[in-house]
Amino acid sequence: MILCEEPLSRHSSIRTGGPGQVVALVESTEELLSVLESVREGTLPSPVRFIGNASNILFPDGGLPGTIVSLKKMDLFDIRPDGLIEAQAGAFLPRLAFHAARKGMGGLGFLSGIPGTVGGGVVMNAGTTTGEMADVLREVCLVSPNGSMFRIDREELLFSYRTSEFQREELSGKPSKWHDCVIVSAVLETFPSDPAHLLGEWERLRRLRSETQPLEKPNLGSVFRNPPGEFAGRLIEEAGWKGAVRGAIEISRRHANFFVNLGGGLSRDFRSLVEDVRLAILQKNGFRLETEVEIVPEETPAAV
């Protein structure tokens, strides 16, 4: 499906965000390679960004322009025998640990505290306090600008914590090994293990996740990488910042690393949390704090 002038804040979790260019909505890898094929021809703009579900990207109230494809409907998994999955980019990480459980298959129980897909959760190495993506993760099959395919095994994407080859351009500015290329599919490694064991682990922690997070209100996940040693959120709070607003963004009050969406707010009032809050840590405790989130900047001014 392609999509002319479409609000990116419907296709984001805290709901900010203009008009993409164009939003195309694969659903198969033959899909997505048409798409990559009518950007070369020109038939459709160009640069092209990927997303997911989304879950951690601040889109521009100006919009994008460009391509913005959309991977959530590449949903699908294969659960195999040998304890591997394979799995779509767009494969929702809590529902996947899910169905792992079902069968047996530990090692994901972590996936159902991160509301991201597979391939949003391999390029940030997503995770919680419990495990990560480079866990489990056996090899990704990506696609290149130029439409071939090919499989990396998990070594060549040189993990670290929140990050992986994928951000090295983000991160320390020299391109990535695998610049413009984009994940279509993972497979992840899992150990046998007691069904109901399972089952009883992913309710516990979709349970406190569901306690400790403002999973009522739109928002981006945590918005702060934890810096060694501390916790982003134990120190948003004691530097008196948990529940400040601007605008329509709030920082919210059952956790400081979550930033809410109360209800038509603006990607601007969020960067200008960031900002206050990176500034006030800064200051009172000496850390930097690096975001978690990908903070797409303005390329056109928002309409007011």
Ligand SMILES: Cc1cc2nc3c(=O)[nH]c(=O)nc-3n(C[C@H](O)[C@H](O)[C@H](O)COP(=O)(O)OP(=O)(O)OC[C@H]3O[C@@H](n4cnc5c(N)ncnc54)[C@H](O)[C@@H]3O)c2cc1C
Second form
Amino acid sequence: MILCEEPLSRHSSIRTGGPGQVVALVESTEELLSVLESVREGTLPSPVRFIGNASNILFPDGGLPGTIVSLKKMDLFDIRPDGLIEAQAGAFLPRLAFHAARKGMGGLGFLSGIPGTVGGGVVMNAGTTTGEMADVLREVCLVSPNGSMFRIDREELLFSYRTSEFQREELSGKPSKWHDCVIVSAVLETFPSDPAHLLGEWERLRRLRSETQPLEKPNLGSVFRNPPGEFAGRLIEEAGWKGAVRGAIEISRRHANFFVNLGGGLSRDFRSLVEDVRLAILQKNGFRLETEVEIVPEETPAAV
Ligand SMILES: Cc1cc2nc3c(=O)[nH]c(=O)nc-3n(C[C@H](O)[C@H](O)[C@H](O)COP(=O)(O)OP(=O)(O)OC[C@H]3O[C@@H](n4cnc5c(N)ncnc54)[C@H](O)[C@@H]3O)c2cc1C
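What I would like now is the form predicted together with the named molecule, since the data block earlier showed the form predicted alone; can you produce it?
Full complex below, order starting with the chain above.
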């Protein structure tokens, strides 16, 4: 499905962001290849960006030019008898973890409360204190901008804390080896375990999250990466920023590393809180917090 001037707020888990020039919701690899071909031919606008559930991206209030390809409808997965799971990039991580648990396939419980897709999870090396994507990924299938498809092993993705080779440019300024490629599927490894135990664990982790995180309001999960040996949320709380509100964005009273949209919030208020919190922690604790959330800069002034 091709949508023009589509509000990106409809596709973001924090519900902010202006219009995307074109949003393509692809349902298969064939549709994805056809969208990429249209961009090469100039019938769809450049540049191309890929998103999953947009649970880790802050879109600009002024919107984005080009074609934003959402893979969240490519959400099939195949649970194989050999313990491997082949999942399309748009497969929703909690659903994948639930079905694996039901089949007695262990190792994916940490994904139970991460509201992203397999593709976004690989790019971000999504995880918790009990596991991360790098622990369970065997290989991914990529498509390059010219439409060629190839597989790469986990080792080539150079995973580290909440990041991978896909993000190298954003973090270090040097172009990533897989720059402009899109993940179309991934193979995950599991181990045999008792389904009742796995389902119990899946439920326990989900309940724990709903008690500690402000899941009833739109948000993007943890805003900042935890600095070594510290918790960003604790530092923000100690610095007195818990509950601060700018426009309709609030630093959650339940978890200070979550910024929530109280209704009609703007990305610029989110960004401004990020800068102020960063400065406060720099002055108080002497180090600069890095965002875990991917903040896409404004390209055109927002009409607000
Ligand atoms: C309530 C809540 C709780 C959260 N808890 C956690 C947590 O415990 N641990 C954690 O790690 N994260 C957490 N997150 C953040 C987020 O859910 C994860 O980072 C998730 O993996 C992002 O997946 P996504 O599909 O939403 O990716 P998106 O936000 O859509 O994209 C993230 C990045 O991946 C790229 N991308 C997405 N799909 C593809 C693809 N197919 N090919 C190439 N590039 C792609 C995008 O361009 C972007 O750079 C949480 C978020 C929320 C809202």
